[in-house]
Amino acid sequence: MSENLLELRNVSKVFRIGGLVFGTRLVAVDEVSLSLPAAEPSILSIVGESGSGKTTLARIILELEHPTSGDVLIDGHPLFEKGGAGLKGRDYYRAVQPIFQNPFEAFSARKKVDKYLFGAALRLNIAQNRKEAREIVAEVLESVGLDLARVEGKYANQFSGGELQRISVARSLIPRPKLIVADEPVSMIDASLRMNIVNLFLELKERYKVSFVYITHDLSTAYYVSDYIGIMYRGSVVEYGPSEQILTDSAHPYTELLLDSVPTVDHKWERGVKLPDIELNEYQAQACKFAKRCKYVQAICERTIPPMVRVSAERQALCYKPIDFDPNATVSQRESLESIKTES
């Protein structure tokens, strides 16, 4: 058994906007390396503003996009191995399941919702016949707070957004996956119901021993639900580690900006604080992509891509700041960083 349930190794995805000759090269995911331990079920949140690359990263894990370079491994099995020897077909869909952003687009208006549920159980050989499928479907619906009698024979437009997203969650549980990738699963749901879905993830993590990759721009729900957080900016993961460490003592300046943009009951939300608009030249930067906005910027930040600095055993940041501005940084850390700067 692999040490990591999910492992991304230097994953990149490059799109070309426009024609082959005069088109623009856009690096949507840039050398991303992440891992999610296999020992215990956990929730990894990928957080970033619109255009940060988090949905593209989710689509790569779900095999909906092929990476331009790099490797993705599920429980030690490669997804995109040349020659077709990687994790494929039913084996993949039994291990990894999606939950998409818009529940109304996940189900056809012309097809009864329960057919999706029964079909998943039978198609993936989770059930051998309709009777077994019915028992499995009833169980997963009960686990998300719904009854089969309420769902059976009805179409998508007969449910609220919150109910339909719960049905999406139930469908993802049918093959008993090891990993569920949820792409902005609460953004299309009424604000009063969002925490119901988030709390459901916590319950299901323990009940089914399933891990989640939770894609979101909402730091508050990420902090509430996550064991680990990866902060994305312009295609790069700029900070990664245990959620409490990152959101209470951020190491990267962009994480600081995100936290400052969230109003709290004891802190007035300053009107001048805002997330930047997408700028193509930041995606294409051959140095630190955040340098033009950073209050800690140094000359080297505008010349070279910073290293991924290990802040602690489980935590890292794509920045010089954690060492340069940390009075508790060790001598070996400072010497290592100086050697990188000298080489650059």
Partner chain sequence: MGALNRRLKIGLAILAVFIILGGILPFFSPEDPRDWIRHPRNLPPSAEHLLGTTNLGQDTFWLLSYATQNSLFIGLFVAFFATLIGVFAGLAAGFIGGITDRVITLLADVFIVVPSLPILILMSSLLQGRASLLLISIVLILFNWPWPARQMRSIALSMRERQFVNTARFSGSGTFTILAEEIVPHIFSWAMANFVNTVLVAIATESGLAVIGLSSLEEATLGTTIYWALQHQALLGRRWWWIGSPVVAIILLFIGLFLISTGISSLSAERRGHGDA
Contents of the next structure:
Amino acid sequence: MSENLLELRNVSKVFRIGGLVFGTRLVAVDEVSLSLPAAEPSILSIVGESGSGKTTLARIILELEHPTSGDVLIDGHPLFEKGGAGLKGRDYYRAVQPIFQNPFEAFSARKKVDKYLFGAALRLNIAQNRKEAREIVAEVLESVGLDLARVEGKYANQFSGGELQRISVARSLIPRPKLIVADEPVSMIDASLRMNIVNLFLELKERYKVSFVYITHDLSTAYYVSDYIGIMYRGSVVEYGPSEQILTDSAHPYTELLLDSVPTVDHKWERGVKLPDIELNEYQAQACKFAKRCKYVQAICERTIPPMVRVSAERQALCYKPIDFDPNATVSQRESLESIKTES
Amino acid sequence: MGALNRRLKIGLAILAVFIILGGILPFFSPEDPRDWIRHPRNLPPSAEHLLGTTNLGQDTFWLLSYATQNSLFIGLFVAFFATLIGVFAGLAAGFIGGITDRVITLLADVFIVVPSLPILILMSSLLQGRASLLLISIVLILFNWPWPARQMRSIALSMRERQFVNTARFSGSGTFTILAEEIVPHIFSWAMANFVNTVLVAIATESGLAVIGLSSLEEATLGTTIYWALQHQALLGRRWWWIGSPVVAIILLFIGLFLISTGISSLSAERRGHGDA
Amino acid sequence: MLRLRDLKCYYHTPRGVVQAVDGVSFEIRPNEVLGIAGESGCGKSTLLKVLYDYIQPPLQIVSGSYEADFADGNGKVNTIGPGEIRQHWWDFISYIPQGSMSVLNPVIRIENQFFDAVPKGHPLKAAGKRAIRERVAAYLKELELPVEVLKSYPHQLSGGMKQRVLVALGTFLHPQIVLADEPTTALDVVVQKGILLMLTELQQQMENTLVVVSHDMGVHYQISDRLAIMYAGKLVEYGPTDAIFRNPLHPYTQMLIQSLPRVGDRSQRVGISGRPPNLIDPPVGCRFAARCPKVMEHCADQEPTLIQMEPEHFVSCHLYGEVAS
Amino acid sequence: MQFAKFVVTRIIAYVLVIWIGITVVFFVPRFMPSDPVESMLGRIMSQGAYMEAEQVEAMRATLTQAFGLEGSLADQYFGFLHRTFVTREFGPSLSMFPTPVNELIGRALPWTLGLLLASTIIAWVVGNAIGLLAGYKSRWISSRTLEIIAILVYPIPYYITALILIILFIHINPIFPLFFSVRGEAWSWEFISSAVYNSVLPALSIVIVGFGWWVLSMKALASSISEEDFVYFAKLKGAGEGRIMTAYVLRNAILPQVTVLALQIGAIFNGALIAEILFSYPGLGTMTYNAVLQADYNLLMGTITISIIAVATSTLIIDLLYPVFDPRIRQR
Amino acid sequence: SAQEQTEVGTPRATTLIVDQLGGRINNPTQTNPYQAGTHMSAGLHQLVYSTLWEINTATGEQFPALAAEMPEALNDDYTSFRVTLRDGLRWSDGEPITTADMAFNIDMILNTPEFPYSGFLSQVIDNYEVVDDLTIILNLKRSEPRLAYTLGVHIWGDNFRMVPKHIWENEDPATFQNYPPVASGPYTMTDVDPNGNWFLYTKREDWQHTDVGQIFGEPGPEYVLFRFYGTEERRIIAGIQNQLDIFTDISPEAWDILRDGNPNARAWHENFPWANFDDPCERGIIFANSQEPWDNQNVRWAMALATDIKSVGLATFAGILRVSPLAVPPVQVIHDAFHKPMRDWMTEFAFEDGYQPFDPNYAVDIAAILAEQGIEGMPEDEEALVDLFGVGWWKHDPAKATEMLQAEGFTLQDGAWHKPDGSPWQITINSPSNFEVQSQRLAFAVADNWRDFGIDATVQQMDGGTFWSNYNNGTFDAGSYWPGCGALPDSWDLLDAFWHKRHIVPIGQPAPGNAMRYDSDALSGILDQIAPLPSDHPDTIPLLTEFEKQFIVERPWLPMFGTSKFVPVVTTYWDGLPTADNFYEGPWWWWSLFKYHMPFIQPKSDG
Ligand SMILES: Nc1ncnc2c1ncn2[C@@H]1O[C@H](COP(=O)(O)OP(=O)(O)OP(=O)(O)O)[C@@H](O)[C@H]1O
Ligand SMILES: Nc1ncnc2c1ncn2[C@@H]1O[C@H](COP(=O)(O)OP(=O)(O)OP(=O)(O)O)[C@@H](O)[C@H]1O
Ligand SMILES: [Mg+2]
Ligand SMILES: [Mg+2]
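Now the other one: the form predicted together with the partner chain, given that the block above is the form predicted alone.
Following is the full complex, with the preceding chain placed first.
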């Protein structure tokens, strides 16, 4: 048993857009390091605006994408290390399971939905025979509030989005995974039904002792369910820590902006938000990617990439602001900055 | 819904007629209709000779039945292998990617751009008489696999990104199961439509070659039947039964196959659209 | 200025009649922001289409009436109805569609997409393309949008920018009514905020009416003055936004508001279970009955009517039946 | 930047395609059991010339050289590439010795190009126009009728269409000339008008078959584009039907049609070949066919190589023009 | 009407329109007669170039053309000849034709190895002596008793077509195009279609200074237009529309249509059988005589008896054919000289076991079958029927054939023949694909016959090049070829080329002659006896008859039919076109003798 259930070590993913000769690079995930402790089942939310690299990160954890550099460890097993004793195949599928954004996309329209459920039970050696498989499937369906009789023999388009997403959740539970990665699991579901799914996560966390990586751009549900939150901006995790702390006392100006923009129902907005004009090419900037939109911007922010600094025991932020940086710092001072970077 | 299935129904009905004509009847033929001067020449249709006889004293009906058999054989043979190769090459290109993809794509592009007819003409001319239907079929396969391959490749590329493939993978399905259970059902109707289309192309090309005298002229195919009829001036001589029956047969067969191919595509579109059981 | 009375608009499809807007009555006043909320498929977009006088087969007005007060150039006010309203598209009433990502024609420049939105009788139409182009450019400058977007193609713009262009398109002729169908769905919160604020600022400047459809109650709380809650083709609650959030009457509204999570509050939230009824063959009685936690016996067979509970605050629910009767 | 890259990769592909195509053409005859030199010798001798053994030997050597069949396979291959790409000549025609193949092709090529260009453009324009109507105005009787005609005509092979045209317009109802005969000085009015008049039927046979395909594909495209949000929004904008049909539906649907055109060029060329043969049209097709009948190996290699290059080039041109129509590629 | 114009702008009434054999010509302005790729048959050798000696197929004789007389042998071994030219001949530019031109032509051909003809001529001519303007003495490298065959026309035409010295001496003959040609014939080429679809020839104003004018008088047509109309059906339509006066080969079906469509269309015979049977090559099936099983005389004979000549004839050309059992074609002069005289001998002819294979009743039988099919206008008496359908052929006797084959070790198993070594017997018959309808159809018909007999016979169609290269290289099993030609009674030169064993080369090498590779001392011996005799020698014909008898015994190929030529004419505008009733010359429009038709062909006076 490792200390961390999930650990990301300097994970980067660079996409080439266009062909070999003239293509440009796009750093979709930029040196991301995170960890999720194994001691307690917990929910980690990754929050960020569109295109910030959330899905790419999830796909890397799910082994659907190969990181350009860095590695992911599940329970201490590196996934991508060459020739390493990483988790592969069934072992991996029994440890990590996905829930996808669009439930209608997650099941083939030409295959009965229950086949996926029974398939998971039998192929991953959870059940030894069909009878056992039925029991297991019935149980997980029951745990998401459905019963097998209603699900059996139907195709995906015969369910509502909410029902289908529950089936998705049920399926992911079959191998009793330690970690479920859910990429925007509720964004395609009607607002009135969302909370049901989100509540399900909380319930399942307790019942099955399963941890979640919950990807969303909705800060309020993230706050509602998660124990930890990582805020992503243009590929970087700009702030990371326990959700309570982050959302009540944010360290990074971007988190602040996000919080400010949530349409809450308790206080009305003060006017004014600055939107970027045309897509800024911030992905490759050799500076703080948020500098152009930051109200605390200093000269240094536009010159160098800020360090990941520890804000409190469990919290880190990729920003100069929390450490009162002296813009006239000398090289040696900057080196000392390196030392306060978290070592993950 | 009704309109879409009507196409398929009419198409299948026409095809059924040809399957009987070319697939079953030849086995009951009282004679080898390719033989010459078996009957009096140029008879009009009668109970004995349903479509009359040719200038060569052949029974036009049985000749047509043999011709249909051979043409259908070429069509089915070419379509089967072209679709098979195309689907596999396309899947390989789409799923494996990298060099495999580049090579397959380039080859497919070559065979799409290079006009096939001159090369077929070159081969038939060099092999005249020896250009068996089999050889012609093989060349046709060569020129017809790239279309399904191209399509398949793009389907594979999009399929690779489809989440249900990942769902299946995370449910423990191996590559083969994924192919069989996730991919094939999605491409099946498409492959069927392509298959039917290739049947059409193959028959058309072979008979095109035959009409200009470059196919295996001794075999009875729809094309060679037209060729012989033209050679014997059936057109000017107004021997409509002889020249007309293969022409009408081709037109009908093609319309039938075409209706089937569009019928299949729209049927599957329809299934995807509103597939309540 | 815009009145609906017991309006029924159905889609006549081969599979049956979809009762998408079924007996809706309310009025839209000058210089207000009206929010329309409800879950997917409840008829919000259909209602907007009707308001916009875009009634095309298979959609048909089955019964009820709909009229608008239209002030022409001389300040004379005429009452116009279906078929006439469309003569004044964009200068009297404009429409910001759902799905900004796909409503712009991908192969023509943004500036050329403004031409079609100038109605036939409008003086700008007569002035020609150049005049329109100049007017649009000036307007964008006013909105502090970069003028270069006019020369761009849609794929070159981010989602937020496209949506802002559509807002500009919807307002550049200063219409008296602006209909916005889910203007911020699929955008992230920061952009959403920017656009919503842009819309309300414009509304205040032009002192016209803005109708915003959204299924996000938070959005309504932030910008609307009055709110209409729809459920399965019916109007179930209707009133000032503050009143509704302060004192939601209909169980559906209550659940919608209660289910909203808030940053800083981790107390248990529950969603609404079940799914809305099929609009082809909706249940008799209250359409929400099947999902309602406070369902009563007669809910299943008696249809509730809209009643006023507070000043301006209407609800359609049997819970309040006694009060009315 | 992106566009430059597109052009470069496309041109690389172009060269590869031609190279592979020509390689195929080079190797096919070499794997066939018949020998072009022996064929030619047989032909010469069967015409009555009597030759002693040494004479035959000398003749064989001359022909072997003229055909580029000397040396090892590799030598021949590089010689062939050299002749194709560098000196660009295919040697003398054998059936019309010593007229150079280049000269013969030079005479035939404009005819084929003209026929192909005209009929392809007509088929494309007419087919797409009808397809647009059929797709966007699918309720109209007239567009439905046209669509049904296209469905019926499309699957009929070229030569059948050509035959039927011949029967209809040459035999039964002789509107068009039975015999290809173009008169007048080159490019005089008489020349052009008689050339056009003589080309109507062959062109028509290509158009009829080609147009069906365009109708069907355009209809599919147009009806799916009609469902797009931007078309719906255009209606909300109050744009007129005509404007929607052209600026919205057509502008978007035409782009894939350009790509398809590039892919179809090879097939259209095949059709033109048969049409030429059946109508005795003096283009590359007839020439290829005659070369086959007369075992004119050099001419055959020349016409086939030229057709590959011509088809590949027109495909390239269409592909390169494509970004002009599609801002999404151009403006990146 | 009289004012009507042709498409090339000449008056229709004075323009003779001739079907252009060989299709469209892609190099229309290449008119150098010695180059390999020049197309002679689109009018050039018919009207523009002339030869020293020509033939008349009606009389079966040669006559002097550019030459004033037949060659005069100056010695007994026929190696030196005196040749005189006609007086008063002129080139089409008005310059006189003299022996200087002839000498120039000889030198030029010998010195231009690029000319395919050069090789041949250099084997024949050693040197010459110009005696005067019109007399030249040729000294030969070898004995040539038939010099008029060697340097003049025997069939079709000849390669020695003189060109004017004063024009050619300044040119490189190997590449000179010679357009427009200056030559000796009665017409000049005045216009060509750049696409090669037509060639227009105009009568020379000084036609008196041509051999045609001197011998036969003024040519009738002012213009001759050679025109390619395309496929057969279009040629027929052209004929129906009076846009074509003279046809080259068409099929019998096409003739039926033409006859129905144009009342002025006229075939060789006014009535059945319409076709002309005098084409100088007969059709049949050849064998690879040097290979088993064809090296066995009895096998070859068995195949003759396994063939039902009537069904083959009906399938090939509806029975409109004249059978021939001999090695020379049944053209009228040869039929009279060999076939008919040998009929009795053939009837009596018997195998060693006494079996008499000849069926002399073919003509009567086929006439009966045709009459049953409703053909009218056939002669009644046997004599006339034999004249029409031939002297007879070999019996169709599968039983005897079976017996003969079994005697040779062949076996019949389940209805299929197996060779003595036990393998199934497969025969592949090479056939022309698109260029020789009769041989093509004949191949299919014979294959059909042999399949009925139990042999797996198939037809392989080939384009001309392949067809002939297989023939020359001996790489065939059986084939539908025509190694039996002749237009005159003395066809020694052709028989020698086809059958003398000295021509034999190994299989795989192109044979200069005897492509069947038939090695017969007897046949070669008879040919050697005839070789030194000139045509008019009294022993020539008897020796040739000897040859035919030996040929029948050995049976090295299976000649079947003389070739029927449907070469009709349309008489709407012309009188004097040759027909069976007006038989001054055969209907050989594609031969060089066509120019001698011209004075006989006259515009219709009422036209
Ligand atoms: N396969 C790919 N090839 C190239 N670029 C990619 C690829 N996948 C993602 N990207 C780019 O990487 C960036 C991050 O994408 P990602 O999908 O991870 O963002 P996200 O945070 O999930 O956004 P959203 O909220 O819209 O889902 C985007 O700019 C995207 O365009
Ligand atoms: N063109 C149409 N033909 C038939 N039925 C339609 C059509 N458009 C919409 N409907 C149906 O009418 C009902 C209301 O649709 P509408 O689009 O108004 O809902 P909405 O509230 O806007 O939903 P969303 O939030 O998903 O946009 C739905 O049941 C829908 O299926
Ligand atoms: Mg995402
Ligand atoms: Mg909507």
